[in-house]
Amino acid sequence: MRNVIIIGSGPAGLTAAIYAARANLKPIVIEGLNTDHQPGGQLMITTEVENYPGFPHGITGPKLMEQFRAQAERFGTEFLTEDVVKAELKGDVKRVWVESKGDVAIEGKTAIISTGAVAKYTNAKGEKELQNYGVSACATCDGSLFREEHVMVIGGGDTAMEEALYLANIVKSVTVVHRRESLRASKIMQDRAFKHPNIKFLWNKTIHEYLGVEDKRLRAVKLEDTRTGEITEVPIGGVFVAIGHTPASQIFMGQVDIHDNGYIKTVPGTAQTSVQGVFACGDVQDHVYRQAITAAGTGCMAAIEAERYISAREA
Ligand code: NDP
């Protein structure tokens, strides 16, 4: 029986691991495996992180997560590089299953859910078929494949600006396509994007259809004007979708209470879910801040609460 099973290994999960390990709880982190749940979470596909305190000159996302992981490991965290395929969390014993162990569950006194969120797609016609054939949700992963192309970035938030700024230095040109005529992104990111000579903006447009399915290669998109409904066809070599994220909570449906928008419910000011001994932290339960530093903060809360829960029951 484990003390703490931590599911997910972004800033939330690894901070929970650091605190739980230092409290001598010998946590196990099931760190994820597939591309939607990559170990280290969303920071693994981020370039420069400029707002994580303690790094005045910035640090890359992967380097930051490497340091989180090393710190968790130093105090005795065990890692399992797999995805959780099933969870039963309601009883006194929390059980999760991973593929390699078949029917044998990993059992714990507590569970900390820190599975984060995954990139959203537009779901326009042709998008699924053309993923990896011209359509991507990760500029740092796929940008270099588009050096000779003009590309679009869809979205008006910080992610879209970050993707656009990254791509602007490697591809022929970047056009940001946004469904309104003002951006949601922070002022500093907007200013940088507006100033970049290789970034243009197309306002009040959404993707209606991706063209090129028959040749398995994106060649153009049909854009829809959100005010007039007019459809125009624009040739383009690549599209990067950056329209936000969906919490990775599906596997916990029916186990803990979940909001209609997919985020796990926690008692305000705590990491406590609707089930005793089960805690949630990071982007899977936070639709407001969604920052590495807030994820780390709630990860710390989850570990402290797990430790107190175990001590109270064993007192
Ligand atoms: P956001 O939710 O902030 O932005 C999503 C954007 O996509 C919005 O502009 C939205 O339009 C648009 N959008 C949503 N759905 C669709 C759709 N179906 N079709 C077309 N457009 C759509 O998500 P982000 O991933 O950008 O950011 C998430 C959080 O992470 C934020 O808190 C952000 O500040 C933070 N972040 C910070 C960074 C930094 O500080 N460097 C970097 C990246 C993220 P509309 O505006 O009309 O709603």
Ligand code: NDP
Second form
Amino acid sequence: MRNVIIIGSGPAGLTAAIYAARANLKPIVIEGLNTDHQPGGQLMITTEVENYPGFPHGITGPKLMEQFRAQAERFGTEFLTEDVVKAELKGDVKRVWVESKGDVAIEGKTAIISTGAVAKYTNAKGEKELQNYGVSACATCDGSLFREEHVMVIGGGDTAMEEALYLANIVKSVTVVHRRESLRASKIMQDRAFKHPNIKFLWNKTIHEYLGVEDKRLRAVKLEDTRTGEITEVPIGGVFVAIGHTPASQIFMGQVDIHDNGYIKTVPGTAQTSVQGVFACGDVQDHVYRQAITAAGTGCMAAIEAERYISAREA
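Switch from the form predicted in complex with the ligand to the form predicted alone and print that structure.
Since only the chain itself is given, any partners or molecules it might have are not part of what comes next.
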């Protein structure tokens, strides 16, 4: 019987592991295996991280997560490089199954869900090859790298408008590209974007292809008109894809309460889910901030709450 089972190994899961291990709870981290939920989370495909406190000269995403992991290991965290294939979280004993152990469940007194979220991309030709080479899904993370560039934001919802407004004060210009002729964003966000002098709009357009793969640097995009099918080439220094994220919560459907958008519900101001002894932290429960630093903060919360839950039950 484990004290704490941590599912996921991004900033949230590894911070939870550090705190739980230092509390002598001997946590096990099921760190993920496949490309969508790989060990280390989304930072493993991030080149430069310049906004994580303590690294004034920046640090690569993989290096940062390597240091998180080493710190968790130092205090005795056990790691299992597997994906969870099934979970039963209701009741006093939390059970999770991984592929290699077949029908044998890993059992714990508490479980911390930190499986993160995956940004949605357009899947246009050249996009995958140019991620982190001019194509990004996070303006807050990467916007400062494009100060001297003209950039595009792809999308028409609130997130796209937030990204555009953030970038408009940093870069030379922002062009919002939307596949329809009206936005889905709330009126207040639309009004802000329309009024900003550094934001313009291209309607009824989708990304057809990203150009620059051979040089590993985005130089232009081909846009397709959704009405006529006409293809046009537009030089651009950066593209920010803002069409949403998919939280990795599917395996917990029916186990804990989940919002309509797929994010796990937590009690406001805590990491507690709808099930006693089950906590959620990081991007799997956060559709607002989605930053490494906020994920780490909620990982700390989850571990402290798990320790208090165990102590209260054993008192």
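In this text, all values refer to a predicted model and were calculated from it rather than measured experimentally. Rigid core here is just the name for the largest C-alpha set that superposes within 1.5 Å across the two forms. Residue numbers count along the first chain shown, from 1.
Seen as two rigid parts moving between these two forms, the chain keeps Ala17 and Val96 on one side of the split. The interdomain rotation between these two forms, with the chain split into two rigid parts and fitted on C-alpha atoms, amounts to 60°. Core fit done between these two forms; CA of Glu214 shifted by 22.2 Å. When the rigid core is fitted, Gly244 shows a C-alpha shift of 3.7 Å between these two forms. On a core-based overlay, Val177 has a Cα shift of 5.4 Å between these two forms.
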